[in-house]
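Take a look at this single chain, the form predicted alone, given in structure tokens.
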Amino acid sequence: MNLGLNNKIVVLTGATGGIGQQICLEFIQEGAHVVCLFRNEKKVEDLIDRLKVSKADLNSVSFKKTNLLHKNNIREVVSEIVKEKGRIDVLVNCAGNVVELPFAMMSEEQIDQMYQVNLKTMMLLTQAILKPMFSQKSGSIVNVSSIAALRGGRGITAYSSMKAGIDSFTRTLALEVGRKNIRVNAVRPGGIKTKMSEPLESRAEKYIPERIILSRFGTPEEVSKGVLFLASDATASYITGTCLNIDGGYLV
């Protein structure tokens, strides 16, 4: 599939996960660079074993340990980023983690983590990122949400509120920076097939027909083709502002 990506510079966080590394993957396949910033070094081993694998360019991919908390770290890796590149044409946000526990039971602690892994890091990246694109006057930022942000449940309230905070963000960014020539997207993955998802996946086994239309959950590749989908100028020059549900029809 030619997405009109090749040699295009992709920032990627998150692409240690299950979601991620098959986002990185398409992205090298479709002939991109892709920077990924990462914190855990073991689990960057994991994804270059993954994209061996995969065959995939190993020359089309590059790693940058950076500290989405620190302000003046992720400055710092953007401007060494645009020094080596030239550029920044798309930004994928697809860091993030959830905590299952009844918020009456939550710790002051545990509720600052869920808002700085979903939001606040997220906030933080594509504000430093916006800079060179807004000298380009182009780029293309796509945003990893969930359903939960629609329709949440029971041991979830600070991870969906989180969510529903990446998709007005998502929105009122793309108003902000559209005559920059900047779209601003988001996917809403549903129940996905990945490490972290296995508790949910075994608890859900029963409802799965009634609540999903295609009866199964999906697979990272799914969502993976709609982050390419959006990213892309080929096949989403005239959409911004935009989340895109990928969950099997759960929220129909």
Second form
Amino acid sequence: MNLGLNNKIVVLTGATGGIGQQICLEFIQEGAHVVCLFRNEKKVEDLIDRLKVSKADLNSVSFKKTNLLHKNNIREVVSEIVKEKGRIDVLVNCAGNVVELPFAMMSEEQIDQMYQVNLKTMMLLTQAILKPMFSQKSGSIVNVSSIAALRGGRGITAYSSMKAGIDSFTRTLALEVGRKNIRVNAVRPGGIKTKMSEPLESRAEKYIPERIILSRFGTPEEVSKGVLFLASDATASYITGTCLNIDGGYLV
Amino acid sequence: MEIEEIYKNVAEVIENSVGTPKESIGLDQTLFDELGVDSIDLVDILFELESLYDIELKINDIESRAKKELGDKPYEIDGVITNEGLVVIRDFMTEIDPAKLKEGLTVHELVQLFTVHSLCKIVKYRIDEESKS
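Okay, that's the form predicted alone, but what's the structure of the form predicted together with the partner chain?
Full assembly next; the chain just shown is listed first.
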């Protein structure tokens, strides 16, 4: 199926993570240009290595160091992208982080950090990118949420709350901007084989058969397919405000 | 830059956002009730005007201007514009019927009274402010 993403300009956060790397690669393979907003240079090198191994066209990706907690920095970067590329067709908010800790033991700083990394950065960047999207009268936003938004677990109370916030952000923003031809959706990955999920994977092994209908963890590829599907106007032009579970049936 | 010149661009931007032909957009028409602009259209319109004039624009620029003029006196208390605040607003927003700028008016209700002319004035105010800095 042609996703119609050729020459589309995609802004991606969290591109250096396990799922983000795959999303970046697949957009490039579909002919899009991906602008990765990053914080950590070392991780960018890892991403470039990964893209090289996959023989991705490195001319189709660019990198901008961005402090996603700094509103003015975000505005500058977004306006640079618009100046250089002329438009922004797709935003994928994939940056996020999980710290497992009993909620009763979390410090105020840890709660703040959880909110900032998982929710506030997404809101600030989305706000800045809505400006060119309003102007274009088109755009597609895909947020990476988690099954934790609906079914939490011990030690991830704050993380689950932020992910539930992303779901709500997705639905309500979709309501606000739909008339301007901007779609907003989310994916909810379940247990996905990445570095971030390694500790969970080893602990959860014995529960997998009974809790996940498909009896296995998912792969970053299985998540990125969902992201590209929702991002594309060729496949998801009538889909907005939805959160797509990519969880092997965990939430059933 | 004169209001008349700004008005031409504002009318065009409103046409692009809500579809009302620019020829039928009058300076005295209210944005919300008469032109059917809603809050999201307004964001869209402000974004376009920001790009057009390379300024930062907020609908509460009127509020900022009034606060600046009032100095230490409060502009609003719990969302209700103070009498001192109303005096400043009446002076600046002469295009709005003074009878509508009555005691007890809230910040939210004031925005609902904005006309195309009010929007042009906000743009002009911001252009002038930014040229000073």
